[in-house]
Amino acid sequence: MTPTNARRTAGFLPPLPGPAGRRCRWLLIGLLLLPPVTAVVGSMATTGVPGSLVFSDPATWLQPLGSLTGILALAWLLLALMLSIRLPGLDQPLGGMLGLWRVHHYLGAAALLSALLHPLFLLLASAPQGPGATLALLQPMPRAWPLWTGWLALGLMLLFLAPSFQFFGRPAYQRWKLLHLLAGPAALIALAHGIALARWLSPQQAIVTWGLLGSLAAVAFFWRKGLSPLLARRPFQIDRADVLANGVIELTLSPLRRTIEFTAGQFVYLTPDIPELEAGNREEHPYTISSAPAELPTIRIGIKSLGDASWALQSVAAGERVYLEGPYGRFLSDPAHRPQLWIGGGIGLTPFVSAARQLSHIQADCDITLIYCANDITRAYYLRELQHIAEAVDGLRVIPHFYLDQGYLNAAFLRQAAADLDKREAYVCGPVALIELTEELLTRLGTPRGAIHTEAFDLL
């Protein structure tokens, strides 16, 4: 599965369902509350209540609001940078990389909103002092470098954060990643601005607080952009490149050093090292592993042509080198715990293929119904193998659904495929339209929201 299989939303992603979603929400709430509580407590301990608030005089409360929003913008930006470290295993408590990314995404949104409100409140607070005071903020003197750093940091934040929220349409994946490199300079410049103009913290407190947060963010940024490509990626060789259908290929990879341990449903970042590649060489993209963990050290990855990079990979040959980093994610759970319903479409079948292949290897009993959605039989490239596995694995049922013959997936089809939907854990992976339709149908048919799990990449 590739990043363009993502759930496409204008701006924010919907909440992650289930226990992972609850953990994400609590982490997000904690990280959002930590900076304002710390700032207010620190200010009161140092100088008492920040300012005498007289609501008839807007300047007395607009000025503190301006200072507070600046503190929040910088703190949330640094916290978001810390979460970008992308270490395998760090995402597991949140149910996978998608949960961690959601928290990172919302922190970035909060930082951008606070950064925009920060100068607005300060400009409004300066208005009663006359146009000269306001102009000094809008167009500082050349020697007023702390003010210039603030405007520069805001400009950089707009450049690298605005595309993430699709203010100007959906960005190209690699252009979005390059723009995100501006996060490092923006954080450094914002740190200089925050330390130089600290109002609620003493100079010593500002240096210690921002120095600690800035150091942690710098470590995360340096690991992600500097050390990770050198230390975390593992070299693999392409043993086979099997064409499954037009525009769909499955690569069989063998490790040149150590392999990557994984569980069914996880994904890796693949970086080709093929100079002759027409597009995407040395670019990393996430793809779900389609092989069973029992097949290690060999790893198989299904790739559908959904962009320039994945299209170019359709023509790779055996013997070429790629790098893998991971594993990430935690989409599927142990089927022994509860009956399951799997619904997949297109290349979104890959996590289920991995799990089915694992069941075949270990010959485990289960109670799983897999609905394989495709336009027609020619696009159901994993169907025959899955049907053979189902014949050998007790409790695994594979039911095809062909859109061109049967129309959209509907409630009657789901109820016939699995009558006990309220007792099953449901996992859905595939095109965005399939995910949204299936979530609506399952909820209407009585499947608890906490029992519905979806896999969707969006600019990972």
Second form
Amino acid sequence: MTPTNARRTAGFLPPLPGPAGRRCRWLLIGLLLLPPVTAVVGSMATTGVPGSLVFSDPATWLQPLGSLTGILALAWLLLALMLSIRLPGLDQPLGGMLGLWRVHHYLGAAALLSALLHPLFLLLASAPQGPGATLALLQPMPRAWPLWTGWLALGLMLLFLAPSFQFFGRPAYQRWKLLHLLAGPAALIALAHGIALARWLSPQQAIVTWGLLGSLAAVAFFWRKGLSPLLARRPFQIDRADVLANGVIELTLSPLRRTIEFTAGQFVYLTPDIPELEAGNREEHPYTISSAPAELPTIRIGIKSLGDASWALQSVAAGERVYLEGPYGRFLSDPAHRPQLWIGGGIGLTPFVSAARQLSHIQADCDITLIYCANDITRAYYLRELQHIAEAVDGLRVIPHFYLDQGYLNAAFLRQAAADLDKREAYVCGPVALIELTEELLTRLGTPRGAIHTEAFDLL
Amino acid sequence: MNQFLYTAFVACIAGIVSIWLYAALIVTPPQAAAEAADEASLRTISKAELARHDHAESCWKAIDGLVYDFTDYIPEHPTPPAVMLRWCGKEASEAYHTKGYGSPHSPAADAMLPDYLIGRLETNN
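Beyond the form predicted alone, can we have the form predicted in complex with the partner chain?
Below: every chain and molecule of the assembly, starting with the one above.
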């Protein structure tokens, strides 16, 4: 056993070696570069170095650019699909699901941009052959399926990606999720289009290359949408439903079969199976676990009414059934390694509540300052329990901050709360505005960028 | 990023629609073009004459009974020139319809053919 392992605190994950954010960035850069490099090198290997590309003669570069953007759009779309697999554990090296999700999101953006440019370049490239050739691309004959499948795939991509990038305002979560299912058919149709019109590869090579990428994407899609709801979701029964404040409830769940092993700060997807629920029955939503790993097999989940589904859950009763899938995320890490600063706002306190409850169970040594941000004392629904835990746990301090009394969190308040900010690992969870403000304040006060960890469930 | 993507989306769609309108407004309808190239007015080209134009400087090909002069088009074809040059001076219908591996040319390519039409291949009888 290595010394690091020996000092591990039960119920917490060890700190990741190196910043996870940087690893996400490299993964994204790698995945963004892989298709263009492969395409360009591959095309040069099969068809030789392309004839002179003359900048002043667009005819020489519009056609290759059109082909390249098409290849990139399809490759990035398939890579984004592969990353949607959401297997518990797969997100760990990247610092949690949110890091993986960000890479997926940016790949989707790159695919969409490339798919929009692809027809534009090819239409322009057809200009020297006269308007007839251009129109044949725009209004393909029914038998020219390789062409119209391209337009169809682009249409579907716009349909399922426009909400993700909020082209027409913020979409309703369920509508967005439903539209996002079109990613499957869109990729399939785009694959048919890409294989039929592959010009830089022989048909055999095209089928092998795209077939391989397509199969990996199909496996991820099929697991996520077909198998995981059946295999990865575990049934739990609601034992208690405690109202913490107006619009905030904590559910205590006991497993009907196997429980879910988790560490402090992780989250699960919860799917209620309660037909009389007013909204969101059989819809999955992510919620952070608020109980301590030491309480297993029981799991507690704090839920704030933020939308239709979480609003409907406020009125559930004991005895009902829900399904959990997870755990995901890697927000908090072992407090045995370095002193920590926790800043939580609103329902963003839940990962810290889970960690504090765990510390009270295991009585571990720690040096943690928790700043509890709320509008006022009536909205600080976990405060009393946390203060109670802090009295029992050596090294845990809880400092409330009430916005209505004290205004925005500021540098003076932070410095007073913890003098050694440059030595502390900082964890911030809450509304996006709080995270942005805190990141700016902490950076100004000397906390290194790599030591600031944030988590916001702002998935769009 | 959302703003950038939305701008790109609007710009690309506007570009595609503009090209569409432009092409639709100036195009000679394909039927009219076909009528204009009155089949009777096409010169009959013998197989021997076709066979003489078998090189990059003068590349004729017969496709479905019609003869095309592709000399000027070879540099614009997406494949390396060798792919097209192989069929100069020859009956190239099968090569055109299968591209050598079973997938046909696009309608865009079909639409380009009349621009290169120079005659009709003599029939044996």
